[in-house]
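Form predicted on its own, single chain, as structure tokens, below.
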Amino acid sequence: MQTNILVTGGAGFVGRNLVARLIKGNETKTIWVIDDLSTGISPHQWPELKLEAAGREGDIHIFQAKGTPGTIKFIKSDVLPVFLGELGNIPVTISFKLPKMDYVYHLASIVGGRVKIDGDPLSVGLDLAIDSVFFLWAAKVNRPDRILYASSSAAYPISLQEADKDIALREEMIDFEKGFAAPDFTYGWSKLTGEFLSRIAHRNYGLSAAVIRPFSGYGEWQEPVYPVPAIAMRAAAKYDPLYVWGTGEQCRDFVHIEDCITCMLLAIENIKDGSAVNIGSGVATSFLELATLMGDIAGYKPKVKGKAGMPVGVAKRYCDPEYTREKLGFYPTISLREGMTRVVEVAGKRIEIGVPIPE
């Protein structure tokens, strides 16, 4: 039986790792990837999955993963014209029609790390359009069997993430019936709205939708605009002092991308009502601690210092993982040291091939 899966934003860091997991196995699948490559990587260059070009159908580029019966169909496009074209709301000419989807993983968003969130908030606000058009398309045109919406820990109230507070963020702290406090800038507002649309899609249109709130996901081939790979490259190059942005005292809940993907797959199979689960470890680690760990992994003991004048975000963001454990039986399996060891090793390879070291 043929399974059709759509991954919007599938050429980005999370999307590539998701597709790499989905394509495994003996089941015949077609994985549709829509991405404009504004921040993603073309499929023939993916470091997480080796693909071979297998032809073209108009604007659809076809790829095969060696050793699997699955097919990847890649569409280089912003998701908005694709969905609006199928809705018939604007005169967009597209040379294809998406099939009825069994699964949709909606990851597409405006991304670029803290620099983008703080430096270009109105552009990030386009996520509101992306998500509203997506859910309208899902409800009115395609009606996929299951949807996963990728929200973010940025949806949580920033008032609960201040330096003088030590609160593990729980799913119930976002309550659409009783009200909520301000999330993290336009990115947080857009994700909060996407979560609300997920609930409406289920309640008003009968769609099965699950929502995830990942905390600080990281992995080997994450783009160096994000802090973990950037610090890792400086550590691999044995910078001393080893700088982190801000004071370095800001804390995050780091979870490896492989664990993130595992939780995503569990969520889409087990949640239907548009409700959300956290993806995190429940442990708050400061960037000073993280950089010290990376220095140790790289085999030296640098002085770790903060760097003023750089965007840092909230002071302390970590989750309470208990509800996800109860709901999905999910536990992260990759320790912080193991995960960061992998990241530092790849950081060294990046330096060898001439990737610039972020300052």
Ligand SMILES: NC(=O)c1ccc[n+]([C@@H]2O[C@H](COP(=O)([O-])OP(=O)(O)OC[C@H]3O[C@@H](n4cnc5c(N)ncnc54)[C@H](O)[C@@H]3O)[C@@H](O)[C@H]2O)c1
The other form holds:
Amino acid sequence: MQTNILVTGGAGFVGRNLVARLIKGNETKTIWVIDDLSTGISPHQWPELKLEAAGREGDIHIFQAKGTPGTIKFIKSDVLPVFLGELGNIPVTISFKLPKMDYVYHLASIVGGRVKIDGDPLSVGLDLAIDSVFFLWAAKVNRPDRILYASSSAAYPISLQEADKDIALREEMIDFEKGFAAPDFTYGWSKLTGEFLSRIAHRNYGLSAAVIRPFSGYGEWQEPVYPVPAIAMRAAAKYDPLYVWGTGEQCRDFVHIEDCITCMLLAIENIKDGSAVNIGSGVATSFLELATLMGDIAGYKPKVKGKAGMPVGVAKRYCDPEYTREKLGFYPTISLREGMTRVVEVAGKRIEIGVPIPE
Ligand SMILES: NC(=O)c1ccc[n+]([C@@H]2O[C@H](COP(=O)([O-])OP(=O)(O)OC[C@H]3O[C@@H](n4cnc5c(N)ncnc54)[C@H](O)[C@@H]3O)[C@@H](O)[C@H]2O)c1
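Got the form predicted on its own; any chance of the form predicted in complex with the ligand too?
Next comes the full complex, and the chain you just saw is listed first.
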């Protein structure tokens, strides 16, 4: 039987890695990708998956990956008019109706790193519209069998992530019955709201929804507006001093994208009630430590320095991975050194092809 899978925002970093994993295997499936390419990459240029154009049906661009029976149907569009059109709230803007989906991974979001989150919070607030329209469409029009909503560790209260605190963030620290403390700016509010909508979608509309809270996901071809690929490029170019933003003492819980995808696949199969799981290792690594590791991987010993005046976010954000382990049997398998070695290697390739080294 034909499986239909929709990945909104599927041309972004997480989406491309997800599609690359989903397309593997012998099962016949159609993976629908809707992405406006505001930050995503057009499918014929994906670094993670070589695709061949296989025709066009109106607004749908069809791609295939060699050696797999699956098909990717790419629609270059903002999700809002697509879903609002199918809901009947605005005139229909695309030339077809989406089939009933077996799986939907809702990843479309304005993210963009710290500069975007702190510098343009009302644009990021559009995520509230994207998520509310998505859940309405899912409940009233498409009724997919399973939904995964990409929340974020940014949904956790920032008061638990201060420099003098050492708290591993646990799923229960977001409790919709007991009330809230403020999450991380408009991005965090949108994710918290999206989580609430996931629960409502299950409780009031009978949908099966899973929520994930990835901590700092990184990988080879993540865009260099994010700190991991940016520092890796400076290390690959052997900058000395090798600088990181802020004091560099701020800590994150880094998790490789391959591990993130593994956890997402487990979550969508095993969680139905709109509840959330962390995706992280439970290890807090400072940016100073990260840059030192990258220097070592690049084969030199730079002086690692902080750079004042740059946006850095909260002081210490890392998870307690135990609930995810208990619920899904998941714990990351790719060590920080192994993952960062892959990133530094790609950073070198980026420099060779002329990608500017981020300041
Ligand atoms: N990468 C991480 O570590 C991480 C951590 C926590 C949460 N997340 C969440 O995972 C999801 C994917 O993140 P990512 O890192 O791949 O980000 P990304 O920016 O690479 O991908 C988001 C994609 O959504 C697309 N998009 C944005 N607005 C759209 C719209 N209105 N209609 C259609 N497409 C639209 C963009 O073009 C982009 O391709 C997001 O929801 C993000 O909040 C990611």
